[in-house]
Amino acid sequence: MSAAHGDEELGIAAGEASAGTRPVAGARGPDLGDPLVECLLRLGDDRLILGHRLSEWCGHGPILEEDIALSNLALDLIGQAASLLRLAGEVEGRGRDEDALAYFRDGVQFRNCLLVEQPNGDFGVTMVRQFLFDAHSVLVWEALAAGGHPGLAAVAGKALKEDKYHLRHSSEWVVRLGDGTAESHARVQRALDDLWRFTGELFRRDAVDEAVAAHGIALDAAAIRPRWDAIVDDVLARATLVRPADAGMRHGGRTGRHTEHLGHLLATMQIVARSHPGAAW
């Protein structure tokens, strides 16, 4: 993709069911005019989907300590999610689960941010991509665990303490990749400069924002914002890395207008729940 100045609506590539699937009962997405449900989405799937690209990770790793590493990470976030997930089921009161939500619904059905799906790459892509995450994610759980919303708050007050441990984590990385070699400075630069125009998407409001504050949900973008600016700034800082210009910023995940990867990724996550629905283990 190019990147143009401004912000744009991303086109959708992975709203298309997984190849070899079959139709669901109740695979149909939520009742768009619920905020709530809505909210609980976009924080449970950025977690799912985020998760099962670390997991992907598994065996794979630089060394047996990273492997692990991730693993429980991508552990950490699936666990946030099922509980994410779970609680929009309820409130959505139609019957579906956690498991219902995380492998019956198509990409267009699925909320969130267009960073979280992004492929792998090497380490050191990774490595950006959870960091720039985590530095948004551990400032939205304070927030919520601070909320009015007492389910919401709960799970917000477990998930910021695994956070903190992720943000810890993979900012050192870009720190050590970033001041370390030649080779790992340009890697790790470029995954930034790549990654980069994925990150406005995590401060955009929309009228879903403005709804959940009724329910005592207040995530300020505003406030948020420069908080973030300030934990990214110091880390690229000591990573001698290059922030880069504000500019081609892509959004849509949101509103189910997702990259071409999300439909690559549903395609592995979902297939043995869609070739055995219903399955008992």
Contents of the next structure:
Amino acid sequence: MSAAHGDEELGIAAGEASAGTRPVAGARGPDLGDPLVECLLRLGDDRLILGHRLSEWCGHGPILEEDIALSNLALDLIGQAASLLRLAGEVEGRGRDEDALAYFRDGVQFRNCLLVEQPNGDFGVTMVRQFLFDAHSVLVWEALAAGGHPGLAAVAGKALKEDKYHLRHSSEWVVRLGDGTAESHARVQRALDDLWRFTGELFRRDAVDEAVAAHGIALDAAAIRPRWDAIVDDVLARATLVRPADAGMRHGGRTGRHTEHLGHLLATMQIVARSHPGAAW
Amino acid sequence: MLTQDDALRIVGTVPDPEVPVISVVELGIVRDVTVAPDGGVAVTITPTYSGCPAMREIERDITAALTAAGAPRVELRTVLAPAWTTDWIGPEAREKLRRYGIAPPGKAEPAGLITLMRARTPVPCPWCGSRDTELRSEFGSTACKAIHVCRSCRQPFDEFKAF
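Can I get the form predicted in complex with its partner chain as well, since the one above is the form predicted alone?
And the full complex, kicking off with our chain again.
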């Protein structure tokens, strides 16, 4: 694979990325703030956006049990997001609570990874996306639960228990579908091939990750990667699925450069809160 | 003015809205009840699951029960650590669950990561006691329950899942 097909920042043409003469923090430029706030927003937004995606299945699940399961997963993730965004708002100190952060930020201010905003597709796509995320999430929570930031460690200790159930569920479905019929196998292999390019972003480190180490938050992507690989390889082997090559990895979500899907999701998620500010029910 | 014991007893009368056969104290989510010199009561609770939609209702119910008992002021605090575990549900409450038709939780998994694709021990049917049961889904009508079905008496049942 040539360098041109290596890591590509979404939405930035080759010449635009290094436009040093123009102000970088323009209307669409990254507006990275306090690293601890950024770190909490990344963790919270991943779960808020994935939780919202899963909630789109409510009433549309392939079977009743899965409809309920997907809604349960969505509830856990949105609950985790509420805790994380509340913490982010407290650290930020500008009076924004979890609702203000969820409903009154625009797409470029969201810090979720690109994987979680990808559309649900069929049930196989949803389960592959969930599995790739869950396998990473349990490792992140495990590290943060043992970390030196008490508020975040408390959220992590709780979320770890929840995400273990999620991972068991999603991994079993990946095996069931991959090692199922010719049709289900072909569909989940295609889902894996399509979504794989969003997995590299999970392991990227930047200045935010370096800076939060001062707060006792040590997310060592290099240590998490081999363990994620082991989980993924084990499950894919059982599912008779072929692991795609690490090529053409996409990233940008952590600095607010998203795929086109996020805007549509936010439009649905935010419209009630924005149409009726302060409404309570 | 309410004493410490009064306050704890009153909180202990508040049922879990989703599993009304046990109280919020028996569920293990009430971590502390303190009466201030002026009679105000501070109750510390911990959520079962991060997204449990019953938490708000539980807060309202606790506040209402204490207010009705004469507390001039009720303050609800939420803590996340230590994380709630079903191991905090005592033997009496487990028996109440079983009689209500919900299989009580087994021992919670130790900390640390999980074994994927593990073989599960069948959960005894709360209706007929048979161990010939089958897990239908680890996610049931509420976050804390799984769905099983008994092959002996043909009844579906909920399990309060170990957490």
